[in-house]
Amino acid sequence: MLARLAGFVKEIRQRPTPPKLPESALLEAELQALEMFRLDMAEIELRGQELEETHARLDAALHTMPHGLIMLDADLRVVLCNRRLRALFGFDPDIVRPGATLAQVITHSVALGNHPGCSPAEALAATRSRLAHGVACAFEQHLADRRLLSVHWEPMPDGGWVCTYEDITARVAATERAAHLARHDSITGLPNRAALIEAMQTAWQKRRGCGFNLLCLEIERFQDLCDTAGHATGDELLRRIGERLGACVRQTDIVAHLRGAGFAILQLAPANPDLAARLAKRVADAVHAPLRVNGRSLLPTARIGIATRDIDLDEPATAAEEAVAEVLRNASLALTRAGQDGAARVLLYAPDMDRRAQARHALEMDLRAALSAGQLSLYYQPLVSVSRHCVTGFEALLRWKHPERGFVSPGVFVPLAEELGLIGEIGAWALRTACTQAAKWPQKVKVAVNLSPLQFLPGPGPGLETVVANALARSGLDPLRLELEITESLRLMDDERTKSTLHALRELGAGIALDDFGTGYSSLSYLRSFPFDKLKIDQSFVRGLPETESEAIVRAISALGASLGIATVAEGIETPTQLATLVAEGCDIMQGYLFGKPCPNDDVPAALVSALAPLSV
């Protein structure tokens, strides 16, 4: 640089000098030239620094970018590659470096296992084949360790290539997971309603399987279980039920979890009610088997509705949505009908169910208005003590006299009231009415009122203890004359809140009786959980008397009650033979048509006398 500056100064001095140019002017010109040279050199130095900074930034960006990048020249030699590319493939930087050939890179990559099932020659041939087209391309590359790369190759004007590689394993897995969750239930992992409908519509459009056999089933009292045992136990029960259903079907069948405690099983096969019924039998047997969930012994039950439909080849594929909706609606109607009005718990859809569904809806509307319309009343059936030869009390039985239908069976409207959430209001009315009417009976005659398990659940109104206390206070009935009857149920005695409520009712002075004893899933555990005042032997055992098996059951229950100091009540007595057998087995308190049918409150005085007639025979 110094030599260049000296030469520049010498050149200036050797230029011809104008005749009259003073020495000072010449010196000034030399200084200006030197300043210009200094400025030029400073600019060159500044540009060099800027270029170095730019190169550093580009190098940092290249090696920190999330994508792997490799650049090849027109001869398919490496111009540059970043650290991310070496990390993705595990490349040795001493092998994959500027100047390396594509063949060297591919051979090294194959040796590392990045091209499963390919030899170096095959992998190289496949790569050259893509490059030979000279156009941009995009594809996915699977690595041996199950990672998935998204690859983009872009040609450069000079004939080279810029290739980028992105690891999309996590993104694809998340997308697949989201798609799975959109079509599967998060609790059971089974296909959901959307997936079931999609499978049915696809089968219709492709005419595959020739038809549908669809089972819809619902686990009974599931919400009661969740309310008492918690939703974690309910979720685990659903998972276990889903596993049981899966074990009942073929690989081509679809088991879906629809909502809550509802499931569906789809057979893609020609419509065949017998085939569907056999499957329903296997399903019912599997579901009803006992199991333990979170330390609780459960005996689940289910209702099953069946609908079948052939795929008519003359119907257009566009009719799939309507056809699928029809099958689902029919199976749902059969499910709703199953177990109602004495129907079987497994029911095949019949066309008249549409009419019945409309009638049920009308009944629901009428029941909502029945209480305020004064259509509900209480009838009383006597309970007779054989040893004391007297009527000890009456059981209050709910009756609904519809203005058009006449008397509606309690077996129809009581479950409906529970389903509609009306049982709390109706139950409170029954308690108030029974206490008020019984307060006018003879002082030693008690009244027994049935409680629905749903009345023990917390709600927006006053709790059961408050309802009972208010009924006693308003009527003036001695609490010792009130008996509250509860039935065995899956959810009742395992709940601490329920036990606390029962003890609170006992502290009010009311007696507690266990109704329908012997029919529940854990009768003995009930007796261990709460000290009942009475056991009511279910009428199904009384009805079978004097058969040996029924007699043995009655004898065992009577002995159990005697040993625990609990009175036993036999209900459903209709014949003197049944009465004699029960007396012989140690039962003392009797109830049934033999002593009197349920009667209105006005007939209670007459029933106090007539109920004793069978004891005089």
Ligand code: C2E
Given for the second form:
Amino acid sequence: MLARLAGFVKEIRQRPTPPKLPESALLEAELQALEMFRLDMAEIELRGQELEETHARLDAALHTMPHGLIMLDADLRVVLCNRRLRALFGFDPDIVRPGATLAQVITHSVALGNHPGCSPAEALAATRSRLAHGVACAFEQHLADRRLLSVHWEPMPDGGWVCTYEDITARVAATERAAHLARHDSITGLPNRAALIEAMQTAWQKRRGCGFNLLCLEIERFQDLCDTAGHATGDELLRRIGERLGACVRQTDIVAHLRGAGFAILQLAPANPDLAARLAKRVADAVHAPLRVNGRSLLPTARIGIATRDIDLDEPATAAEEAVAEVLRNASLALTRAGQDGAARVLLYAPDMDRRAQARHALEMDLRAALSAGQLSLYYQPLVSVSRHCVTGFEALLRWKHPERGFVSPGVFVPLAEELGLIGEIGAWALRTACTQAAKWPQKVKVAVNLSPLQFLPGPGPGLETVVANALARSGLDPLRLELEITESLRLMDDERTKSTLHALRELGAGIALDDFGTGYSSLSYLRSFPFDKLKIDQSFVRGLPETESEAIVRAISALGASLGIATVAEGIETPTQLATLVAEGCDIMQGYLFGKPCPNDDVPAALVSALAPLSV
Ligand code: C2E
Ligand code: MG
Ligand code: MG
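Okay, that was the form predicted on its own. Show me the form predicted together with the named molecule next.
Following is the full complex, with the preceding chain placed first.
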């Protein structure tokens, strides 16, 4: 560079100078030229520095980018490749380096096991054929160690290529996990309702199996188990049931967990009710085998509803959603009916179930309107004391007189009201009405009102204690004349709130009777949990009299009552023989058709007299 500068100065000096220019002017020109040259050099140096910095930045970016990158020239030789690419494929930097041919790179890659099942020639041919199109392409590449790469090849204007590689193994796994969770139940790991529906719709669209045999089953008393043994035990039971169901079916069948205690089994096969019923029987038996869960011995039982349907090849594939919904609805309708009102516990869907479901829906609608329409009333049935020879009180029993249906039994509408959340309102009405009507009866005649266990649960309205207190206050009935009957229910007494409500009711002055004694879950432990005033021996024992077993039970209950200082009442007495046996066994208070059927309030005065007739015989 210095030599070039010296040459330049020499050239200026040798230029023919106009004679009028003095030596100083010449020197001035030389100096200006030199300054310009210096400035040029500084500029070049600055540019060089900038270029170097840009290079360094690009280099840093290239080697720290998360994607692997390789650049090929038009002859498919490596122009550059970053560290990430070498790390992804395990490339040796001495082999995969600028100048290496595509064949060298691929042969090396195959030797490293990056192209499972491919020879170097095959891998090279596949790569070349992709590149031959000369257009950008994107695809996924599996490596031998199960990693998955997302690959992008981009052609350059000079005929070369820029190829990037991204490891998407973790991302794909996370997406798959999320998709699995969305379609599977987290407790049992089984497909959920959405997955079952999807499988059915796909089968319909593809005409696969040409039909559905669907079983919907429910594990009975599951909620009770969760309430008493805890949800961990409930969850473990569901897992074990899921395993049992899986062992009952073929590999092609689908076992799904729909919700809580509800499972489904789907066979993709032509509709065959007999086959489905046989499978259901096998499933019911498999479920009903003893097992130990978290230290508890359990004997689960299942109810099963079955629905079958052929896929008619003439039906359009677009009808899938409707057809699947229909099969599911039918199977769950059959499940609802299974075990109800004496029906079999494994039940095949029948078209009349639809009608029943609609009828029930209509009943629900009517019941919602019954209270405000004034269709509910109370009937009263006398309770008679044998020793005192008097009517001690009446039990208030709900009656629903429907304009078209006639009388609907409380055995039907009370559970329905409980289910619909109407029992609080109806129960409060019954308390108010019973207290108001009884307040006008002769002094000392009590009134007994039935309470549903659900009235003890916290709800939107005032609490039970307030409801009772208000009913007493508004009617002016002496609280000592009010008796409240509760039935045994597994969950009721486990709850401290229930016990404190019962104590509060007792504080108000009301008596508390335990109804239908002997039929519930834990009659004896009930007696320990609250000091009841009365035990009402369930009518099923009375009906059996004078048969010896029933007599023994009645005797035991009266003895139990006597030793605990609790009065025993016998209900459902229809014959003088039953009465005689009960008296002999130490029962004093009697209730039943023998003394009088439940009657309207207007007939109470007459019943006060007629109820005593059987005692005079
Ligand atoms: P429960 O409280 O055990 O009432 C006794 C039932 O036995 C009444 O049936 C009564 O009519 C019937 N009964 C009485 N004596 C005889 C007899 O000698 N023979 C026969 N076969 N039956 C007799 P009902 O009135 O049909 O009530 C059925 C159940 O409905 C009641 O059983 C009670 O659990 C419920 N219930 C009735 N009223 C109410 C209410 O106001 N609230 C609540 N939560 N439940 C009620
Ligand atoms: Mg009762
Ligand atoms: Mg009863």
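Take the two forms, find the largest set of C-alpha atoms that superpose within 1.5 Å, and that set is the rigid core. Just so it is clear, the structure is predicted and the values come from calculations on it, not from any experiment. Residue numbers count along the first chain shown, from 1.
The rigid-core alignment places the CA of residue 307 2 Å or more apart between the two forms. With the core held fixed, the Cα of residue 400 is displaced between the two forms by less than 2 Å.
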